[in-house]
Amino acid sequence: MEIVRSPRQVAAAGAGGLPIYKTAPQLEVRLEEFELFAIDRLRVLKGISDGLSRGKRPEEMEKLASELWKTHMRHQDPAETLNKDIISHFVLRLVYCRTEELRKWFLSMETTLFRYRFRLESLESQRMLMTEFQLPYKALPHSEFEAVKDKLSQVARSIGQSTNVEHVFFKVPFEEVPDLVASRRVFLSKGYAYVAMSQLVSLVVTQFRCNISKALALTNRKWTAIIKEQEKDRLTPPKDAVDISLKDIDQLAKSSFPLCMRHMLDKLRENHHLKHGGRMQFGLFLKGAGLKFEDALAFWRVEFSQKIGPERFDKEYAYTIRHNYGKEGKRTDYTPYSCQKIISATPGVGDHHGCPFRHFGEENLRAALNKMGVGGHALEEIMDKVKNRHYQVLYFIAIGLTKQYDIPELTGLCGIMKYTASLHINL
């Protein structure tokens, strides 16, 4: 069934034209738009995440965020851009509310995006947004401004700004502008920070982050209490996003598996065994990628039986697989490890889990990347990132260089969920 949106329906924006996502829009949306809007916004957020991981400077990030938004979100009709903006935010809020790790990533990326978009707004629009957030701060009275003017000038000089002090300041509790305090960009007195009009973004972004954080927590409670059970059958992968089967694993390993998972599959094929850490990391990854329980049990049994026999496998190893799929113990539906957890692992002798970009020696890492088809200047670029410890983004750099990976292969709301889970990104 197709759901159609009336062209007269337009989502409500903030007072200044920049949405603050207080309430979900009361709109009817075509199912294909529901899907594509979310994927386009996800491209923007992941582009921002990639830029931060690469250590881009603030001015570079501002340019990147603007380009990403223009490429993936902008429409010729401003009303359509606004609709897409608001709808996509609430779709992804539903996707990313499910775990603390997902909420943390989504909150961070949405806040960063809002920060750069706010800076592009006009001064009047910024004032209107400040009013909409209902911030209880008024401009500093002239008499108080004159009393601290010299101090404000000192702060301006210390951060390389013009000695001509701005005349509009807001006096706010210092804990509400932690980024300005941390970077020593404001004058502090008796527990208050004196925030210039040009620094207003920090005050508004702090409130925006607080609002979205609370909204994510509320959405999670609603999802857990009501929606999760009601939608478990309806929000299943569409027919073009089917679960993977045993025959798919080797081909997918070549085209889409992260290096850490490729490595463990190679070692499993070679030794017909993985230690506990490897079985957990790789097994939960396969589960998140869509391998059904029956296929997972058959996959591990075939490999391990070549070394220890099927009876010993059933006795010593099958329980863990059943447990990971919620068939034993607490019946918990375990999810794949995040990149951060994998990076933080401490593999011992004979272990093959962990992150190759962190745990491999240089020679072994070069060999593994050469096997993926990465060499020359590209290889040296990756090795330089390794030295700077940008581990989480390195897999995507490597895959991008071999031109084997493309997000559009994943479709549907569940496709986004599966993308999030199967690539075990720290979201």
The other form holds:
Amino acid sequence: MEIVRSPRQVAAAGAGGLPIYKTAPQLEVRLEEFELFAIDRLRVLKGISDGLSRGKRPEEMEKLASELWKTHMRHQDPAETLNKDIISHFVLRLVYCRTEELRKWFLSMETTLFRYRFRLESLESQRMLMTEFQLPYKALPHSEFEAVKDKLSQVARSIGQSTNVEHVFFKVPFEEVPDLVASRRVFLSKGYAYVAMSQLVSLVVTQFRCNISKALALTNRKWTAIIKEQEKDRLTPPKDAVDISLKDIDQLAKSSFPLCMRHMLDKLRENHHLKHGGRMQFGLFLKGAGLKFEDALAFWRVEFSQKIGPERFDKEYAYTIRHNYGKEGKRTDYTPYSCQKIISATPGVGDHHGCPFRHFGEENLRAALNKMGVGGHALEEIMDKVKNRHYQVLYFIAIGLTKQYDIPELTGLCGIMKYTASLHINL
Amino acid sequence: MGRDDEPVDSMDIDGQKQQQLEALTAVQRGSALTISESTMCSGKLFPYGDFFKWLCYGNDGKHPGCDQSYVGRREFSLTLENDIYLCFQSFDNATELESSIKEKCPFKIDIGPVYSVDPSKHHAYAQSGNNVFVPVERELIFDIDISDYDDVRYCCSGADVCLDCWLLMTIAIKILDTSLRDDFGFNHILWVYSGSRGVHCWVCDSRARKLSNEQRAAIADYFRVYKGGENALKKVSLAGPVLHPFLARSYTDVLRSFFNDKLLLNQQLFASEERCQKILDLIPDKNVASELHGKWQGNRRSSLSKEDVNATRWDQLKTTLQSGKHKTQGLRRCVEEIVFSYTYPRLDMEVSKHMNHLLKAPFCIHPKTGRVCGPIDPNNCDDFDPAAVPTLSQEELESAYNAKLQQSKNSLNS
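Alongside the form predicted alone that was just displayed, please also present the structure of the form predicted together with its partner chain.
And the full complex, kicking off with our chain again.
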């Protein structure tokens, strides 16, 4: 997706006012809108998800979808609504393209949303949308219609509809409407299904779903390619600080460590102890930063000895460090945890690991950020973002954004800031 | 929606295929006399050449636009002695197939789909995980097994079959064949006797071969009426004021007459208390059911012969249900539901839904019955008699097989 800083343009409307999200728009997007829009759309999708799992009937779902849309997405100015609609969809694609589970959920909810919005569109709008989906089905000419009229009427009655309501039918290869065939809701003849206008939703939705599915897979591939590059030096200090030694740690912590690691160092210095989660997260980070094994052993011994003495350290804690460096057990050369793994940690009582933006309470986060020298406007904006979302915030890798877009408020945080969608933290 | 990688007009290829099917059938009939002298192992019977020509669908290198790799991407599976399965076998031509069969002496050959790459090399692709090894073409297939009808036939059960219950297969062939042609527009349909107790259907049109799993499932669901399950008493439910044209046609053209004229008597559907109760259980109105039950209790002592009992009771039932006297919901379609329950085709859904499902190759010999799995002409399927199918005697089968096995052992030891 390209977010280009150009004068704000009104997004091109889909023919019928329902966008089909074929291409990412060329629009200026403010960071707040980026998230705000996406979160509002997420509220709609989540509402639909809840409705489906409660087993609501189609009529109820239609009403629900409409209400959710009105509450969260509608703007007075229809052009603004359309903008929000399109932007939010594409932002969520970035979020939800990452794993199979996420893609499945997103696809399912977007398709459902589209289905009910389509049903509520005017006939004219629906017809135009069909064309957009390149469904080249022409309405049945009158003569053909007359020939099969009785059969069509029979099918309608067999599914509990009153006859003579539909006059517009489309002749469609049966392969294109599997769900209508499966439920015997269409008349079939010589490989063609005779689809009523009202049933066209099925056709259009199938096509919509197909398009979005492909787009998600593509987005994921692109994303992986870009991020792989950037994730490489995510949690390790820049290359010129390679092979840090003991004496460098405190200095580097101030200038280059991410908030989570800096916090754990502080707590380690303070308590001369870190629980297992912290030892793993921080220990592997130091290893990734180039701290040699002997130095690491010395580092941890110096701190822990002040609380429990060197003998106990050697007996109970040294093993883990050796293990991390591949000197014990199956001798795996462990690598530092990714942000995703850190975010999805579940720190308990007495733990200091995890991600501060996710796991800290407001006071603690504020204090931690203060200590790092983040204050004033930048601090308030960050706290605002974290607070208002109640953890229902987006996950995107800001370092990508900061590098690309040079957003001054964010660069003050060692270049890293993450938001998380707690809805899907386990996926 | 399938790929279209056949620049040649696919009708030409399918036209050839029709001829090949006919050729195979001719071989079959012509070989009837030589069957007693041959076994599958010795290869005298099995029509390798024509069989391969069929599966080529014209991609035999003889005209432009054909795909040379096509045949080599078809999966075969051989079942050997001691339940050893050799899956993901592939052959580039009929000769390879023939020598492999002669060497391995399989009990059974199954045909799978045409994959995107040579199936015998699938291990190399399994690691890449990018959907590189996937089925790309496969005939639309159906498998109907008489043992799925055990709850509605009293003459036989399990693997046994006789002319009386074979009628159920005849019904299935008629209904499906008609629908596949008239509703779905398919033309190249091969019906094959499975060798013991059922029939297989191979729909070979290019359009059919390219169907996705979802589309196959849709067709199977279109055909599905009987929703079995041990705990459901009533497994056929025909809702709605009228039947869908397909079901209506099936009922009017086939099911009703077969039920009334043949099955009613053959199976003696009302001849005992238990059998009557089974039918009464399908009536949603318990009052009506017990009213009929009462009537029949009374008639038990009459001097009517057994034959009359079935027809009489069926008439009484129909009259009662269709009289309009009882306004219970669901009573309207009850007569049809009973007929459907006892006659309508019961497909094995899983066989049809998945492209990678293996199915026994036509023209094999069934390992247990010795019967040839030969074609059935849907236009004359009323005349098919499973007991009259060409067969090898058990003796001939065993001796020929043992001879072959000995031969293999000798060559291994030398």
